[in-house]
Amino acid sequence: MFISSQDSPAAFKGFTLVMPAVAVGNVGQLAVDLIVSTLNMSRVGYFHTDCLIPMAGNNPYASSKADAEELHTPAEVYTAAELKLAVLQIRAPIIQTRSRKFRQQLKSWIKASGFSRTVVLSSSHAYQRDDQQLQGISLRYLMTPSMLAASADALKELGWREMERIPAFPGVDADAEPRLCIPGGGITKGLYTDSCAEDLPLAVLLLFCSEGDNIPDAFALVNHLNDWLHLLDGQSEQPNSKWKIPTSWSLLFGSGIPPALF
């Protein structure tokens, strides 16, 4: 459920809602942080519940000692009231058998906000692909009926594929229908399909990736996204240069390696 920061709830009517899936290399997220910094993103509220692991720490946009030791949530949501763009972060993996119950409550408050579109960015193992997913950018799109209808003109200009369907068995049974398949991808597939179901205007961009050094992978994620919501404005000959990293960006991998011992 959503708490706001603020005396009245934020009015997020009209509003794109961009969030991240919980998946393979933890891409979404950390393309979502590239935007809330980028941005200067104002916190807004979090999103109480049950179904995430609980846990708490400093402030990853701090800009200032001053602001560094603010506490901050699992998922909390952030707003650019100018662009109409609203942000839920999720820093914590959902509890396994709450997945259900954790796409029911973003469902709920996605229909209780009047979002115009909700933009789910993910991920999904690479050497899980089928050879026809080999094709291409790694980037694939999956959008709702009524999210595909408002977005046609858009996506035939930027030239990205919808993310195929493989058979379950592949090589086993030829005559098997194909089926949409996200191994790696979290609540994704569940998210979507639920959407499809109930109408909702919701798109998934996704990339194929390992774990490792996910950070290339985050900017190629958010270029993305930017060519489309147009995010930031200009082109540049290097893109990556136009997003702000994180301070929190600093501990991705730790601090360092001992020196005691060698």
The other form holds:
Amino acid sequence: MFISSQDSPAAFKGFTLVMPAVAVGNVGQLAVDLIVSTLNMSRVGYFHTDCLIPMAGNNPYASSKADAEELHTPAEVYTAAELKLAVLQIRAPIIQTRSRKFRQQLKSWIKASGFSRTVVLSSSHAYQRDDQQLQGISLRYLMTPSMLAASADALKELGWREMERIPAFPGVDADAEPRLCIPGGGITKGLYTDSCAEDLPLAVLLLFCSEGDNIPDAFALVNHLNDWLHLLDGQSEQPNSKWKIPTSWSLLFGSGIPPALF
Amino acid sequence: MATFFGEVLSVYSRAVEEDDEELEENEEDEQIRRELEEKRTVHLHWNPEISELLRAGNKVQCSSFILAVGHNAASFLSAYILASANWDVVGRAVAWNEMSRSGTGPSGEGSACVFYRHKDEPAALICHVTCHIAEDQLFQWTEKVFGYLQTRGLTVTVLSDSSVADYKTADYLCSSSAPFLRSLCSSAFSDQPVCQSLEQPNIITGLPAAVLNHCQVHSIAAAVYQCYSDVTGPDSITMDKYKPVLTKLGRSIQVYSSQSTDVLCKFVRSSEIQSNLYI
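Shown: the form predicted on its own; wanted: the form predicted in complex with its partner chain:
Shown next: the complete complex, the earlier chain at its head.
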């Protein structure tokens, strides 16, 4: 359930919603962190739900001591009004038995808020790709019919690759209908198929990756998104340098090393 | 996972399963799932006086709600506040899960979640949590407990403990620095916390996080004091670290410090007896 953190209710009419799916390597969540931190977006509310494991911490995007002490919760909504952009960040795993309920809550919030389109940033296990998926770049997209109708021109220009449907029983039953498979993608597939059925304009951008240091994957995904939405303008030699890494990304591999070791 | 040498390690993975949409559930599976879900519901049992109050549509009047989560925090509270014998047990929360011991029943001694109220100052409420509350029950527990409380003018203080291994810092933590206290406050908390704020990228989880989330979202003043300790069992040095919090609590409730050392020793000894490592 969305709860506004401001006195006036948040207005999302006509906004583009970007949200992560909690998936392999947390790539979508890291990419969203880059967007919020770089665009200096402001928090407008919380997505308060029993489907996420509770956690709390101080400001993950703190830039100075002054704004470091500000409480943040597992799921929060940020906006950049001038870009007509809203972002939902999810910081905790979804309780497994409640993933269907969580999808339902998300969909009803998306519908009630009047977002013009939704973009889900996700990832999938690199080791489960089939032969055709192994070739070329590791970024894929999926669009619901209503989203496809609105973005056909942009898509042609971008030259992106659609996520391949793979045969259900490779080599056994050649006539079987190939199906969409996003291993390790969490709620991605459910959210996409539901949105197709309910005619919601939704796009999925996903990346094949493995668990580990997923920071380069997050940059790849957010740059890919930027090619389409133009959140940050200006072509630079190093596309990664235009994004601002949040302070919460420090110590990803644990605490400092004991000096007595050396 | 077993390593080359045969020791078994628990491996934490960030990989996420894909929802299995095609999974056809038969009626029996669904019924089992439903019954399990029902069994995991959190129940609150209040004493007759409070039950009466709640039945009349009122809420429990409360200006200071103190939660102690974990053995160190709970023992500290027992020694410094509850030992004064000015406290009545007014209720308990029961949450059945995989960690609950079968046979001991809902009021199993040793691990429980008990509510106490001060005899002279009924607006002070304490919740003493030494049982495990599962991840899927945390939200429900918080919603239910706060559903019974009058939240206007309420200040929530949570004492909790954690292992120093869960604390991240760029500097190497030498053994002399633990235990230490860190705080995390909701936006509505206007007072000054008694210790340093928890630094990023550290986070808190579990019941303290669930309570703090609820308070943040519903604009209730709340502060969590988390003590990072390098001792696994309850120990008196770790408990001592909560002492500065007493100055804050002392404004709303009477703090009882005489004899507290004896009580502390009792708690520590009881855990030592269980260890037969160096007999």
